[in-house]
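The chain below stands alone and is given as structure tokens, in the form predicted on its own.
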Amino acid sequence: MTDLATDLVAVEDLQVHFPMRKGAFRRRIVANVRAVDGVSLTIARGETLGLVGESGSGKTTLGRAILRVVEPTAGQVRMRRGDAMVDLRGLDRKAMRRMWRHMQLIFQDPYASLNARMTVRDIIGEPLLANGLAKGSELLDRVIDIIRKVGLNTEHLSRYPHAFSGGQRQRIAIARALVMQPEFIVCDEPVSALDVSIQAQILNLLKELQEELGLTYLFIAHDLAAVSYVSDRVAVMYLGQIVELAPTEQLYYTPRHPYTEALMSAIPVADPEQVMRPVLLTGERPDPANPPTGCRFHTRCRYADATCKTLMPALTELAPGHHVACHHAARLTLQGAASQPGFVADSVAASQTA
């Protein structure tokens, strides 16, 4: 799954582990929540990685965790600067924030994230004066060229937060995430809390700012064809590991993870004379803090045997670049997100004509 030559992130066996306390006074660990446990994957230089699952699956703190936002409780984290891939577990707090200049988050509530007490201008430029990158007629140069790119104009640089709509917040938030010409951005469901028109511009401007600036970004989000449009590959990721990843078209039209199918089957198509069959899961979302042994899908699962109770599945190429931690993904024949090709080009159409 690495290549040297190419990878920008590269994610090696990352766990994120939330002590479960208990007790009024000597508050003693009794359990831990495992929200990322055993994670590889690797982001190769100007791609975009596509992250799907449930709500609680661990996406989130996933993303974070690659940004060190949330410390690691194990597992390592790499990033390419030059020609040599710094671990960035091992960087004191001065040497990661010097990092933080390259790697930036975009967030999912573009309201919330915004401080309603700065104007636009300060906002943009406060991640500039805080480095010590610019200052005065340089700072306020860089705001003004990053403003354009995100599709505002200088006049808005005076305004407040509560002034926009939430289209222009989340342009604001992404501008304060370029102003420092990052390389990677993680971007946190940026389009789930806007109205579908507005999703499509947004999904556009982040298509657009990567070919321009060259960006590589880690994208999460619940909308599976969202992702499909902007994502060269798709992870799927159920309680806090990886089940499957693959190109995205091939990941969506030929799911070999029967939780993918599912996911899959979920996708409404543009189209009232196509009927929908979705996959139906049994059963509930096991608790992260204790998992089922063996592989952690078996308890919803319509094809679990007794392999799969006891063994847990390691994340196995079966195609070129199709990765899979099933014991029966070889000999399955899934369902797709749709019946006949052009369902992630019909996502594309629909996302920029909605």
The other form holds:
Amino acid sequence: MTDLATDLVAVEDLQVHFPMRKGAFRRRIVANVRAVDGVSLTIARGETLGLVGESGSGKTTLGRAILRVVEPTAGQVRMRRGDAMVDLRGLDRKAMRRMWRHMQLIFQDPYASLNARMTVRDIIGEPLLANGLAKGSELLDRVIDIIRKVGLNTEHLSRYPHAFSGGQRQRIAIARALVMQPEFIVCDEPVSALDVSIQAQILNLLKELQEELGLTYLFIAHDLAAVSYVSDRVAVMYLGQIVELAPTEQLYYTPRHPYTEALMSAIPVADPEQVMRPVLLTGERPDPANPPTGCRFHTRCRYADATCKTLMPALTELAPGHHVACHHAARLTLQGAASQPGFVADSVAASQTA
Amino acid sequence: MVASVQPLPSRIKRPDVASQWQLMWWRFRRHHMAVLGMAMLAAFAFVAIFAEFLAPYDPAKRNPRYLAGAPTPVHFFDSQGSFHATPFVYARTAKRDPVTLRQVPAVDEGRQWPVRFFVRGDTYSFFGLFESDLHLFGTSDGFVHLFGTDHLGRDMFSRTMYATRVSLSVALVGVTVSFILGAIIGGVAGYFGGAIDMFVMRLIEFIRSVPTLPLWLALTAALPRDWTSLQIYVAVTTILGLLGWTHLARTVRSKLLALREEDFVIAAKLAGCTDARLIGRHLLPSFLSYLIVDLTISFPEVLLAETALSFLGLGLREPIESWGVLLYAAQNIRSIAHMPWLLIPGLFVIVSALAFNFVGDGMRDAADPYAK
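If the structure you just shared is the form predicted on its own, then what does the corresponding form predicted in complex with its partner chain look like?
Then the entire complex follows, led off by the chain already shown.
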């Protein structure tokens, strides 16, 4: 699946550090918050890569650093244009603006991502106008075309965002992201701010649009069921690093990293009779400004030993396409989501039987 | 294909297609005190613009027959109770007080001086554009002094009209100077951040830590004594403006810092907006309403500062008239005891300051129509 020729986006050893400053005048840097600390991954054309992890694990920062909305501290992000891979960090502001025609972002909170002072027509038309791609009636045609694709109609065009519900707003945000016909979309928790009943609609819309327009997604979420529903592969992030990356069903049913095991055991079951036995992690998530030595997870891992405290495990390929960063991955037998009867992620179940 | 959007009758409220300013206006209108304040401000602005026309006399003109005279009430009914279609004031005659031997004006109910509208009186030049001698009201014989006269016999009503213009213009210029300075300095600090931001913020903290009244006093006292009153007027206005920008600069900076991280601004950046478009289309419209509120609220501050300075004799000086200059005459107990009408300009100060505050309040509530 990670054939070099089909890779659309390639990330190599990406780091994003936020300096913490102190002092009234000199403002010395006292520490760095390592939001993203050495992430490498590739995203193939047409696939959906899910990215999961708890709050503060650096998912959002990684997504934004790939788009260069947040400036990476080190590492490389490359995006395929034609036959060549373009290094995004080498682009100046103007070239980056042109690059954003091909890569867009869908935000978590549709109440914050739309300018309340503009009509829907202006919001969706702005990317075309700002890039000089269309204007006048051509612009309106393209706006109408895209707004129909996301399930709204022309009647909505002259309204302001405050007249819409959360789900409708997210459709507007999706239309804005797609109006320039980009290839790559970072979906930054696109459904977690919505009602559960609306979440499925938006997820289905994203899947339909992907098929119709041949989109490639980086799908960031903390809702494991939602991620399993849309993703081809899933990466698990912990404290700024990827600890496991595998095809969805492998990751869910046969996790190889203790942290993934804990995540999978915490998926709620839609059965009140079912007694949940989650693998409870002890302690707090360490401070990303002062991460533990060795394996980042050793402070909370029940399998950790002396090696884990000193040596940082590399992300290695245990099975084809299944990457794990754990010293003991080969000898551990971990429980997956499948060991919990009642976990019904339709797509996962379907792809298993198929 | 172009979507046909049917226009609705404009009287029907459509919040879904209402722009920011429409929503703000609807909300502002619900604030009755603010609407009242707005009306009063409009009246003040009218007075400031048409002072020459509204004032029956030249403010410097003395009426030797009516020194330190009390306000002359305008009547429709005479002492017998019969109605007159033309309003009138009773004539005044000079009498000598038998004890103090001072000239005291006395009311002569036998004679009436009719007050007419659009009468010819003292000539004036309207902003240097044209000369005229038309006044809103006046008398053909005798005189009418609605707010009385001062100890030199100058008409206090006329002087108050002219003072309104000066006081409001000082406030307007002062606020404008602060606004420009505040928007630029705060904008630079917020946009560039880093060392510039640090320096600006420390400077603002320093300026704000100096007690204002002594600072104004020191600065205005430093103005050369031999300057004309016009030069002093410009200088005082500038000083008030130069010291008033700190609050606005802070507002602009904090708004800018907050907005820069907003999702919709990041979305606009991804949409390919240039910096200019980002500022013009997204940032500025988002905090313009706050700036206007800030501006309205800072108006009375400057107004009161000028009044206070002039009252203390350090601000504007005669022959330029402001409310503060007029109140300067009401400083000693003798004046107030004998001529309480000299305090009338103080009412104008209070009413205008209140009006600005009401409008500012209403605007603040209306400023963010999207707040929940």
